[in-house]
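This document opens with one chain alone, in structure tokens, the form predicted on its own.
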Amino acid sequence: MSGPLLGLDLGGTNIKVVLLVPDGDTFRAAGTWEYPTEAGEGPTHVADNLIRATRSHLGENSGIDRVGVGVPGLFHSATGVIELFPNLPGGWEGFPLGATIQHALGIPVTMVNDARAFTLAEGLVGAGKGFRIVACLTLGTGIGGGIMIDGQLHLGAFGVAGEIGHQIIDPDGPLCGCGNNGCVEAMSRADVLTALAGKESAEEVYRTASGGDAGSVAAIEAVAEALGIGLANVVTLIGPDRIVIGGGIADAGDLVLDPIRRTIRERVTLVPPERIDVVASQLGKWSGAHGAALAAAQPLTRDR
């Protein structure tokens, strides 16, 4: 068992921090922050105020010795070189994040894809806790994906096993920020929705939708079209016990969450409909970060 962790889950908007403390034979969150990320001043500014907000708890917690930032995209898994950032603003590619704070922090720095982070949460000690084959999916700005077995991430012979927001489901449809067309999220991420039904923010469309807006509700089923489509694939490819779906979209609970049930349940025809288990997340809006420093604690190799 290790000492205090700490996790860090840098998004659009806001960094994330988590402190995990031991007890017993799991950890426990013994604090939760956010922060500014200011992702428009760039990577170094970003960068720095990463630092920041560790340095701010590692002089509180001194037993913390290793930390963990989830990131949301793709990034060189023995240099923490950024490869592809889709959703920040800025020149990403090439910056040299995890040398950065490592060096700056003098500790070990793991770095972990946020969607994979989300998977690591739910699958240890939230939603998925208990099953042996876990599907995750976060619903934002991007679609973020991931996939647990036997207690460890999937990440296959390349280490980007479980983008399930990168499957192509419509070869003519929308431009993706990955490069292709027609992924799952091009097709369903948060400013889709939004665009949809007309609104401001997907706080609103939800608002609307349960006041009975017609334009909001179709909003919803046509974004839950996509996400059911993508999920019936990975139904279909690697049987999951059970799904959990978490991310702003998903805050919605029900209204979101029953039109991607059912479409699964509509495209699958190898499976019972009554196996196929769709939760919403259990650590809500701190599962990334949790997960990144969960991931401070064990090895996240890709499989051989």
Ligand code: BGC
The other form holds:
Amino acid sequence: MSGPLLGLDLGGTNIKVVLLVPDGDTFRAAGTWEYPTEAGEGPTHVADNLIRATRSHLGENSGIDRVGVGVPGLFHSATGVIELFPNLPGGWEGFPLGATIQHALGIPVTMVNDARAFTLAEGLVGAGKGFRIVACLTLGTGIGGGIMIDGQLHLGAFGVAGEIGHQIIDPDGPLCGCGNNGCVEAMSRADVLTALAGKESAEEVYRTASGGDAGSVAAIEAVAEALGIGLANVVTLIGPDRIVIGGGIADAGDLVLDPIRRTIRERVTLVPPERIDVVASQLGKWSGAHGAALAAAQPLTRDR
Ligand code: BGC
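Instead of the form predicted on its own shown above, give the structure for the form predicted in complex with the named molecule, please.
Whole complex next, starting from this chain.
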């Protein structure tokens, strides 16, 4: 068991921070904080903000000797160089984020994909706890995913397995930030939802949908169909006994979860529909930072 752990979740608007302290043979969250990302200022500025947010917790008596950072995309696992950040502005590809942070802080930094961090937290201590095969989806600016099997994140042979949002569900569909066409993400991310509904923000879409706005309800249904098809494929391929959904959009609860559940049940033909179990995240908006802290305590390896 290690000492206290700090986890950061790099989002488009905020950097969320969770402090985990040892508690018996597990950890408990002892504090949560949020700092502005200022993503528009570019990678160097954002890296500085991550460093500053971390330093403010690394007092002499903090005991924190390792940090986990959840990031919204893909990076080289050995070097921490960014390979694909589809949803943050600026020239991130090739930016040595891991080395920059580690060099400034002088303590070990573990980088983990934000949705895989979410999966780690929900799978070990959240809504997926006690289930054998857990599939997670995060809904927001981008669509994140992760798979946990028998308590281990499944990262696959290339270290990037679990990208549920980058399954192609319509080869002629809209262009995705990953370069492909018709990914689940390209048909369901927050800006697609708001454009379909003709609203300013995802929150406004939910608020108006729960008040009966037909355009907002239809936009949610359209997005939920793409998400449900993606998850139906996941059910068919890996047979999760629990699916956990989180991220900003999931705050809308059953308004979003019910049409997703309906689509999965309609589209999966090989599994009894009543066995398909879709729930909201338990750790809410802190899941990603919580999981990033947990990632710092355990080696994350790609399959050999
Ligand atoms: C990225 C994922 C990330 C997700 C949520 C997607 O566009 O490809 O790696 O987890 O956005 O940030």
